[in-house]
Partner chain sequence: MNVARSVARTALRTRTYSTATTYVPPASLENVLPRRRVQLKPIPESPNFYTGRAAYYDQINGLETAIQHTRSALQKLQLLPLPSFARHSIPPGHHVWITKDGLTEMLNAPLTTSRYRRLLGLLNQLDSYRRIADVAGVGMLADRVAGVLEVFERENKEAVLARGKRKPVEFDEHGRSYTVGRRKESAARVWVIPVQKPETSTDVSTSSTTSQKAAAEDVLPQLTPTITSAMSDSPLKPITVTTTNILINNTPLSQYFPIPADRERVVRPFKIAGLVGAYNVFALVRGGGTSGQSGAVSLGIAKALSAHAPEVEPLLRRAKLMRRDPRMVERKKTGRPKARKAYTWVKR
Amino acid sequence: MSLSHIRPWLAAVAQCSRRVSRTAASGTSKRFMSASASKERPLESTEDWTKFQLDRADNEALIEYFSQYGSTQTRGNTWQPHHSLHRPTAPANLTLSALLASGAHFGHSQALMNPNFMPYAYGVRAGITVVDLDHTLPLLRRAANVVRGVAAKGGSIVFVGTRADLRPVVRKAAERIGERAFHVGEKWLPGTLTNKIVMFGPDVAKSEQVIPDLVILLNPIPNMHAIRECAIEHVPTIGIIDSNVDPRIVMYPIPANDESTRTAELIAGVLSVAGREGVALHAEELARNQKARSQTRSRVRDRDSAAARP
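Please output the structure of this chain alone, in the form predicted on its own.
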């Protein structure tokens, strides 16, 4: 195309751009003028204050009238991403939808699947093993019953999660149970249980309980030393087992995605809520025993006093 044919098009484009720039500039000046003109004036007289109150009452009535047609969802009654960490679900209210939403069904590559994980595998999708959540849910509830039973007997529980994203999870779970729960967020030192005299000192090892009653592992593979020491000391273990892990390395396996932070938050939250329930049961049992002992002492005291009378 020759230059003579292009020039009319260039002139038309330049004229159009000048018109658009003038329109934008005038619109900007109008907007600034309207903003300055609509600036609220202070309430100087009684009539201004009365008009302000009437306008506010009209707005509130309008909002109240149309609120019945709107949504009732708020931040307090809807799910938020931080709820799995700060407001976990109780074991009885846990559903497959919650596990699915947290990504617990994602496993590793099919080539990495452990042969002993076959009973917990639903299938393979795009080369990725899919965990059968129909097995995960009852096994998680079984583990919650174990945690509740240990806490109800006054046992000590240790949460182990040595990844950076798991440290707040194990800390929050231990805080939720109370003083009988502990957490390990850094590296598990070899010999913590099997060489406790050197690790804690002879006085502490003899006077205090160093061996826990239950250990919960959120990432078992990097903590094989802890699993071996628990097996030597006959400490029951609960662990999140992915498709590349042998489920037999822990006593109570929970087949799920061990690399998902949300899955770890959900499982640790459910187990910690069960532990808190066990602590409440333990406190009630102690109160009943103390009440029974006091009643027994009062009966013995009354009987002795009656026998001492002439």
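What about the form predicted together with its partner chain, after the form predicted on its own?
Shown below: the chain alone.
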């Protein structure tokens, strides 16, 4: 672009940068400043609104153009906080540093440590039990294999995360796996599995498969009813076990920080990706069986017709 093209834009940028400091001081901070060209009077007609939108779009285009001369780190190629929920890692790509970065190694106070958690504790620092991530990583991979295996056999999986920040996590994890996954973001009602006839009605309890094939708990401490019901109904469980919890309450414990949202997002993401892989395997198996069945049918038909002919 020649200088004659850029000169008016440079003037505009100079104007913009002056206004940015003013607006920043006033406290109305936005990602893209819009006060440069727009007036502060209220917008009356549709044309005013269109002009407002176009001004903003122009500002964005301007910044977009000049960003090539700025830092190589952009919003597109750096890690953003929403990536842990929307872009999960696969179990094969999981690293120890990712677990550390999400804060999975922070346990609870040393005084509150459950003695059965000792094998998974690395040590104590500042009165806090530090979880040994060298145990967490293989146990998380094992749990991922369990999820994959259950999904590959066509089993139903339930994600349980009964905190406000865990609600979108369990929902997204269940959606990622697909049809055979469910989520519980609010309180687990006691009797969901053991009292299913009263809970869901006799028709549903008899005709549908109510007992799931796997339950994954992101916060097991408030969901002891769910854990007990799974034990009664012989449902395998996976759970994030913190240092104040006995790891034996679930079948496949994952020793990690249960209070951190990012840790829960990472773990639920890994398990849901494994589940998605299992669903794909199941679909492949079904297709293979279907093909084999159709081949056998055609062979039997040919044999019968050959026998019937003479």
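Note that the rigid core is defined as the largest set of C-alphas that superpose within 1.5 Å between two forms. Predicted model, so just to flag it, every value in this text is computed and none were measured. Residue numbers count along the first chain shown, from 1.
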Exercise. Just checking, between the two forms and with the core aligned, does residue 97 shift 2 Å or more at the CA?
Worked result: no
Problem set entry | Flag for residue 80, CA shift 2 Å or larger between the two forms after aligning core | yes
For this session: Answer yes if the Cα of residue 71 shifts by 2 angstroms or more between the two forms on a rigid-core superposition, and no otherwise.
Result: yes
Exercise. Supposing the core is put in the same place in both forms, how far has the CA of residue 51 shifted between the two forms, in Å?
Worked result: 28.0
